[in-house]
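Given next, in C-alpha cells, is a single chain: the form predicted on its own.
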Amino acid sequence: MAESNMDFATLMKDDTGGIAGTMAAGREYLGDGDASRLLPDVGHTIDSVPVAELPDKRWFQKSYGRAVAEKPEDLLVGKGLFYLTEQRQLFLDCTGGHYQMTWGYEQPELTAALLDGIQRGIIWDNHSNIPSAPVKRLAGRLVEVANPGADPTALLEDDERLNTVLTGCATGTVACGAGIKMQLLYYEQNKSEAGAPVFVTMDGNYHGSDIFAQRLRGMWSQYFTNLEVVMVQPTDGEELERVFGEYGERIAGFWAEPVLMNREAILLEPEYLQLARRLCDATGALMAIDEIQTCFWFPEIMMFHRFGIVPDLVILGKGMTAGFHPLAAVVYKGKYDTLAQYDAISTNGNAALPAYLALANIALIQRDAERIAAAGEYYHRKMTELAGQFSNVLVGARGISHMTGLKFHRVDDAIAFHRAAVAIGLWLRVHAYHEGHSTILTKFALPLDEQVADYAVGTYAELLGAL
C-alpha cells in the first residue's frame, strides 16, 4: 500500500517533526486561553515551546517582508485573546486578528459548530446558483437583525425595508463594488440627465482595495472620467450640507463607516448621519453604511441601529464568520435590487459551511450581549480617563467600546508607543503614515473583559509614562 503524501509533515515539509512539536508544546501552554494565567506572562518567552525551525518569506512580496530573512515574529499559535510567535513569545492581541476575529483565535463553540456542521454533511463551497441551507437562513437571519422586531411576512412586502440579501460575496471589497454599482444603475435609470454622477465619501474612507474603491479614497483619479468624488470632513455638517447644495440630484451615492479605522478611528455623530439621510433623501442619493469594521463587533450586529436611520445599504464583512473564511454581503431595501445574476459576485461567496459559522456568530453575540456593552463600555471609559490623565501627550480617546484609539499630539510619541506597546507583546497598529495621522488603534475581540482591559490601560499608562 502506498504511503500517504497527505500527512502533515509530508504537506509542511517537517521531516524531523520540529514544527508539529513546537506547535503542540505551543497550544498545550496557551490551553483554555484563560487571562488570569497568561497575563503575567505576556511579552516574555515561553522556554517550554521548544524551538523549531519554520518556514521563511523568501517568496513573499517586499511588502509583507520578503527581506525578512531571521527570526520573524509571525504567529505560531493562538487561543482567545493571546496568541504565541515563532520566537516563542507570548502576545496580547489588542486588535482581533486584522480586525476580523470577532471571538479571538480558536473560540471552542464556534470550533464545535464547525466540526458539527461538516459532520451533518454542510459542504465548504457549491455553485452559487444552487445555495445551500445555510446560506438561505443567514440571508434571513441578516434581514431579521436588520430590522428587529418586525413580521417577517410585512418586510417581503416592503421594499422600502432592508429586506433583500447579496450573500454571494467573499470579500468586503466585493461587497462595496456591489454597492457602487447599485448606486450607479439606479442613477442610470433615474437622474441620467443631471449630468455626470457624484459620490461623495468621508476623507479617509476605506471601502475596499479595488480600483473604484479606491478612488473614493482619491487613488486612481486620472483613470477616471464622467464621474466626480467629493470627500468630506467627518461630522462636519455644514459641509455636508454644502456639497449636497452644490452637486444635488447628481449625487448618485453617499458613503460612511460608522468608526473610521482609516481615519484614527473617528466616530461618527448620529446627528451628522441623520442630516445625511435627509439630504440622501432630497436629492435622490442613495446612501450607503460600510459595516465591513463594526458589523458582528456589538450586541446589535449592525451598528446603524445605534444612529437613528435606515440605510439605503449596509455593507457587512470581516467579522461576519469570527476569521473563518472571509464572506461578506449587502443587505439593502428591495428596490434597488437591480443587479443581473453576475454583475456583483465571488466564486465562493455563496460558501455553506462559512455560512453556517455566521450563524453561529450571531447567536453567540446575541447570547452574549450585555456582557460585550458593558465590558466595551468599561474598555472605552477607561481610555478616555487615561486620554485625560496624560494630555500633556494625548489629544484624547477615539471611536467606541472594543473600537478605541488613542490621539497623540506628536507623530514621533504615537511611532514610538507602537513601537515599544509591541516589543512587550502588545499587538496593536499605529496609524502614522497619512500627514497629520498620529493614533494607536486598537479593536479588541470579543472575549474582552475587564481583567484584560484593566492590563492593557495599565500598561499603556506604564509607557505613556516613559515617553
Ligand SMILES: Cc1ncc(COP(=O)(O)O)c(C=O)c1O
Second form
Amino acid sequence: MAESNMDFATLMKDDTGGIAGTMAAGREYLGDGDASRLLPDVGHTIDSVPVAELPDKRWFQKSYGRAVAEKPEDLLVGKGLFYLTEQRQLFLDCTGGHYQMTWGYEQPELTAALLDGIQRGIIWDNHSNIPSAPVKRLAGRLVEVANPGADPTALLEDDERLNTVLTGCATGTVACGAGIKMQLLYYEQNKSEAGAPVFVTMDGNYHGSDIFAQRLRGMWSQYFTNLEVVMVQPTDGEELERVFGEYGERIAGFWAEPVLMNREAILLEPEYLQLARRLCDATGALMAIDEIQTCFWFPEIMMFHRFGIVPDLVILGKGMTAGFHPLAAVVYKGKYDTLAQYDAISTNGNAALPAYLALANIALIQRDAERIAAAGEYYHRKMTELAGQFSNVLVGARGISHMTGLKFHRVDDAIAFHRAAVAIGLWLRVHAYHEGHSTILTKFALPLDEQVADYAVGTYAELLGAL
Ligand SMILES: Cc1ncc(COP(=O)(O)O)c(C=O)c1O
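Switch from the form predicted on its own to the form predicted together with the ligand and print that structure.
Expanding to the full complex; the earlier chain stays at the top.
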C-alpha cells in the first residue's frame, strides 16, 4: 500500500518532527489560557517549548517580510488572549488577533460547535447560488439583530426596514464593494440627472483593499473620472452640513465607521450620525455604516443601535465568524435590493461552516452580554483614568469599551511606547505614520476581564512612567 502523503510531517515538511514538537509543547504550556497563570510570564521566553526550524518568509512579497533576515516573532500557537511566537516569547494580544478574533485564539465552545457542525454534514463553502441551511439561518439572525423585537412578518414586507441580507461576500472589502455598487445603481436609476455622483467619506476611513475602497480614502484618484470623493473630518457637523449643502442630490453615498480603527480610534458622536442621517434623507444619499470593526464586539452585536439611527446599509465582516474565515455581509433596506445575482457575490462567499460559527458567535455574545458590557466599560474607564494620570504625555483615551486607544501629545512618544510595549510582550498597534497621528490602539477580545484589564493598564502605566 502506498504511504500516505497527507500527514502533518509531509504537509509541513517537518522531517524531524520539530514543528509538531514545538507546537505541541506550546499548546501544552498555554493550557486553557488561564490568565492568572500566564500573565506573570508575559514577555518571557518559555524554555519548556523547544526551538524548531520553521518555514521562512522568503517567498512572500517585500512588504510582508521577504527581506527580513532576523528571526521573526511570527505566531506559533495561541489560546484565549495569549499567543506564543516562533521564538517562544509569550504575548498578551491586546488586539483580538488584529481586530477579528472576537473570542481570541481558540474558544472551546466555538471549536465544539465547529466540529459538531462538520459531523452533522455542514459543508465548508459551496458556490454562492445554492445556499445551505446555516447561511439562510444566519441571514434571519442578522435581520433579527438589526431589528430587535420586530415582528418578522411585518419586517418582511416593509422595504423601508433593514430586512435584506447579502451573505455572499467573502471579505469585508467585497461587502463594502457591494454597498458601493448599490449606492451607484440607486443613483443611476434615480438621480443621475444631478451629474457625476459624489461619495462623502471620513478622513482616515478604511473600507477595504480594492481599488474603489482605496479611492474612497484618496488613492488612485487620477484613474477615476465621472465621480467625486469628498472627505470630511469625523465629528465636524458644520463641515458635513456645508458639504451636503454644496453637493446636494449629487451625493450617492455617505460612508462612516462608528469607531475609526484606522484613524486613532475616533468614536463618532450620535449627534453627528443623526445629522448625517437627516442630510442623507434630504438629499437621497444612501447611508452606509461600515461595522466591520465594531460588529460582534458589543452586546448589541451591531453598534449602530447606540447612535439612534437606522442606516440604509450595514456592512459586517471580520469579527462575525470570530476569525474563522471567510464571511462578510451587507444588511440593508429592501428598497435598495437592486443588484443582479452576479453583481455582488464572491465565489467563496456562501460559507456554510463560517455561517454556523457566526450563529454560535451571536449566541455567545448574547449569553455574555452583561459581562461583556461591564468588562468593556471597566477597561475604558481605567484607560481614561490613566490618561488623566499621565496628562503630560497623553491627550486622552480614545474609542470605547474593548476598542480603546491612547492619544499621545508627541508622535515620538507614541512610537517609543509601542516599541517598549511589544518588547515586553504586549501586542498592540500604533497610529503614528500619518501627519498628526499619535495613538496606540487596542481592541481586546471579549474574554477580557478585570484581572487582564488591570494587568494591561498597570503595565501601560509603567511604560508611560519610563518614557
Ligand atoms: C472598517 C473596515 N472596513 C473594511 C475592511 C476590509 O475588510 P477585509 O480586510 O475583510 O476585506 C476593514 C478591514 O480592516 C475595516 O477595518
